[in-house]
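So this first bit is one chain, no partners, the form predicted on its own, shown in structure tokens.
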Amino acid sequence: MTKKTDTASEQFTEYVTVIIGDQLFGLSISRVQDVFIPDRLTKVPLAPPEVAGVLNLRGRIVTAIDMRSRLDLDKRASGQPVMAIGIDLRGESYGLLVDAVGEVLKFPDSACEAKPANLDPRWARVASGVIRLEGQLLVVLDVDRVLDMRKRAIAA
């Protein structure tokens, strides 16, 4: 998997696209370890609301982060399917629970713009930028911000 390529001095980044609520988000493919359907989630007592629980993924303990809760969106309807994006951060494994996983899209780095002032504040706090698509906006997630629970606790 090529994460960045150099074509005529233009740098490109590939993004795994996901749907959370009705919004399209993108994660740099260089940060994605796995895409999986979570199975047997174990609740963690006294955990923050965005920690949906932990699960075992091929012998690793993975902390599941409910992205709907992290973005202050309504809870997922009972029985609605869920997918997970596996991420590693500082030696810890996380699974970001999303509504759907889309395709991998490749964009020149110049396509990623700064966050607009009118971007939903729930998304702005975890976004590194946006990419304008035809009729849609791809919000590029900053994985470090998504997983920084300390800032979330301070903001609450």
The other form holds:
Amino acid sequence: MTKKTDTASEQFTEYVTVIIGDQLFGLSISRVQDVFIPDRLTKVPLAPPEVAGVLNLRGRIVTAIDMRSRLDLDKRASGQPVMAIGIDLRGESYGLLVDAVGEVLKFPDSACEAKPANLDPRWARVASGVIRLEGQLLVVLDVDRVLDMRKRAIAA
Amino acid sequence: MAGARRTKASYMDDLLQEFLTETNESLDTVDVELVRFEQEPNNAKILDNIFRLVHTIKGTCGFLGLPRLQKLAHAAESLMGKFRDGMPVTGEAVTLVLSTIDRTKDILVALEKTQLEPAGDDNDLIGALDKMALQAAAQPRPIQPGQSVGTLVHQILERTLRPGEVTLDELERAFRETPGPATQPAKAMPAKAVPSKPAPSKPIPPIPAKAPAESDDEERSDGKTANQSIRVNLDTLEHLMTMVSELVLTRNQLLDIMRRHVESDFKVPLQRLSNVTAELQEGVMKTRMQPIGNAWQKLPRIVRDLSAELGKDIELEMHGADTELDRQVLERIKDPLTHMVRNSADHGLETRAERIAAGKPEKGTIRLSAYHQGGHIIISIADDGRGLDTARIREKALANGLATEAEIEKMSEAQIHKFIFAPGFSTAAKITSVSGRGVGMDVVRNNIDQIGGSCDVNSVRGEGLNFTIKIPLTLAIISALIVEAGGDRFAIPQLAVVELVRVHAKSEHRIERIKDAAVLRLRNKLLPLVRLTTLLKFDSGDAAPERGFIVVTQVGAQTFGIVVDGVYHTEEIVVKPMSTMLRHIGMFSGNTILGDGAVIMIVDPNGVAQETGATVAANTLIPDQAAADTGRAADTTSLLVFRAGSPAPKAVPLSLVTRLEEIDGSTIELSNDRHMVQYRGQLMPLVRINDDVRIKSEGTQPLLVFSDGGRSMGLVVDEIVDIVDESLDIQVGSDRQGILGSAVVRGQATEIIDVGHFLPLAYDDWFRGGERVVHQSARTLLFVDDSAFFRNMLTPVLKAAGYEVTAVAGANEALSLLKSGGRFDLLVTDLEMPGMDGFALAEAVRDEANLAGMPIIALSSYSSPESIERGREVGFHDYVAKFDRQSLVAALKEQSAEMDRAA
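Show the other one: the form predicted in complex with the partner chain, since we just had the form predicted on its own.
Time for the whole complex; same chain goes first.
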């Protein structure tokens, strides 16, 4: 699961922070394979709306998931920069398209709080908790849930 | 032992892994060899081979500390020792050894999972084995008491397990020196007891899978062949393949760059790189190739067991076991093949008694064969059993709602047989333990579909059943046609592509539209078209495809055209599976990286076929195309439904319609009181069905164009509604001019128009006026005419005259139909036909004793006194000019009346 560092009795997890829309999200660093700039995205006809397309990353075919669409946010304006977080899931490569990638932050596991009850249900589906930062919230994304789109795919 | 394993954990793990792999392989071989041995009990070589394998397993088990396995192997070995000592080989004994092997396999499975031998004991089996071995002592030649031999071997083994290992070669030699059964048996036992332990890490030579039917393979199972091969981990091979795929892609990429730089120093080395890559690719592909015999390996055992269980004598023949194919493909067809062989044994072959009653050899045969054919492997599974029960399949198809009674009535046997591939279809009257467990041929077909193969069945009642499977050699790298649609590129597997047709407004091949369905008239066939962009939901499909390329694609018996915007080139592509997230899209079978680095989707022709089937069901459900080709009139007719003058639908056989046109109303001219339009450089007369039809003076005016002999006529209609396949059964005659009668089309009463009535309206000399038709009790009529136009044109006329019409395109065909027992009340034949003409046909018919009384009406486009005279001589009852419908109908009536009188 997540990479845990044992300092004293506290367990720590490192998060790669990303910005999607105006919100700060965090992904456990142990799940992040690489960060890259998506290039030459090929649309996949008939694909679920969240699938932005597929692309060639060093000879591997990566399925790109548009996180804005996944989180029901507004579409990214054309020309706006986009970054991708590379994730491996059961031998397959996925790229989560985000607006920007920030620094890697380390938090004790106790800092991660349960999802607030009033969190937008569309976000609650894919979040595993929140971390309170100065002036803003970091929503911790559960990568497995982000990539589990079966229900969506069937509904679509 | 357990302690040793813990201290050297990883070393032992590796060892155990290797042991598992080896033992499983050995056991498979033992399976095959035992069955063979049972058939040839005197073949000492087979026995040696089995003995050696079991012995090695036993030794290795001892080394690894697997007492349960060791004891089992030991007991089995003891019994086999008895065989060597001349004990008669009984089916019972072989069954016992086989069940020991099954138990061993079970233990191995558990061992693989837990790394530990499962608890439990095998005293039942060991007891039985010992008992059997003891019985040997009571046999006429009790050389040595079985028990003491067993104990001796056992003890020695225990002691000499780890140190003092004897090489496999020595072991080999020991066995080789061991004489065959019945000679010097006393020496044999000690001889093999001494060299008890082969080096455990030394691989047992993998015995190449062989068809037991072959008998020249003994030599190959000795050490020589084995020493030339090494065992390579599958992952290593897979990885190698992936790397080569990458290399191919990179090479393609470089070549792509090179195309843009004509003069470059890189050209020559790159060319070499390209060649080397191609060779490397081929080489690595070869490492993935395995003989299909590997997939057949388990079958002799299965058939043997089935044979016992079902009480049938079954012989399994295997041909072409060394035919090689990609192991990925091999894995995928293993289960389907096993299933089909089981099916053949269980449902296909009759019981002994039934076979004798049917005058067949007592022993049923299942024959497997495999061979290469143009980039494909053809595998056939044939049995000489009872064949498919068409009536039962028909019943079952009806019960399952796969087809309506009316549809089934029209199907040929072969078409009905195809239902066995439908989901959940099983005709086995009783569910046996052997097959019929709810999975059926649909699963087989699915598996085969998934690897881009096809499956066909051919059955002759009472004679047997033959399944033919056609599968691609490899899945990894395929040749594909790169096309463009909606601005994106797609790959279409070359294997499915029949031809490419380019269309634009002025080309010979044009896209026509029938209501919503686009069709291409290609060499007199209507090809359903589907736009790739529509399939992929880039557009709504409203835009008429006027230009572009049509990729004529064939999937099974279904042919259709995929309309694309552009065609680039063919490229060897490396198929990469779609991500699980996208795998539900049936339209794609995978994706690939092109030479320029772009990822594109690989279109799955099967998926397109399914989609096309849904949209153009009419053309695909009933393969009347094929039926029409062979000349035997299709039982259903493609009808063009339209409206003209009244809201009631009208229809005309589609095959009579040359083209559908939409012209601009303002281009219609009135000349000599006739409506005309300039059409393809000629004036084409326009005809209305009745006075209620308004010819538009502006806007688009739909027309049905009929052409024959260079002349065209446009029939003015209000609206083209649809195209359907229906059996043309004119139920109510009509006394209105130009209407043959009414038939039910699309569940609606529809007037079938008589094209023959309208043609003379356009050209006075075309035909003569319409004839009132009277519906009579159905009589059967065979109509022979080599011209498709006249066949289509006159068939409705004949039908309307009350006949059930079978139209064929040639005299030979008519004759064979008649000779094969086709019953017809009347024969109507054209006189001038290529090959056998109407006269010759009539003479041939007269020569057939049981056909002599059949009235024959001749049709001719010319009527000279000589030909009429000759017609009388050969026995035509009537002689009618081809264009004289009135006389034809009169002649038919006369014949009917005659028959009524006779009756």
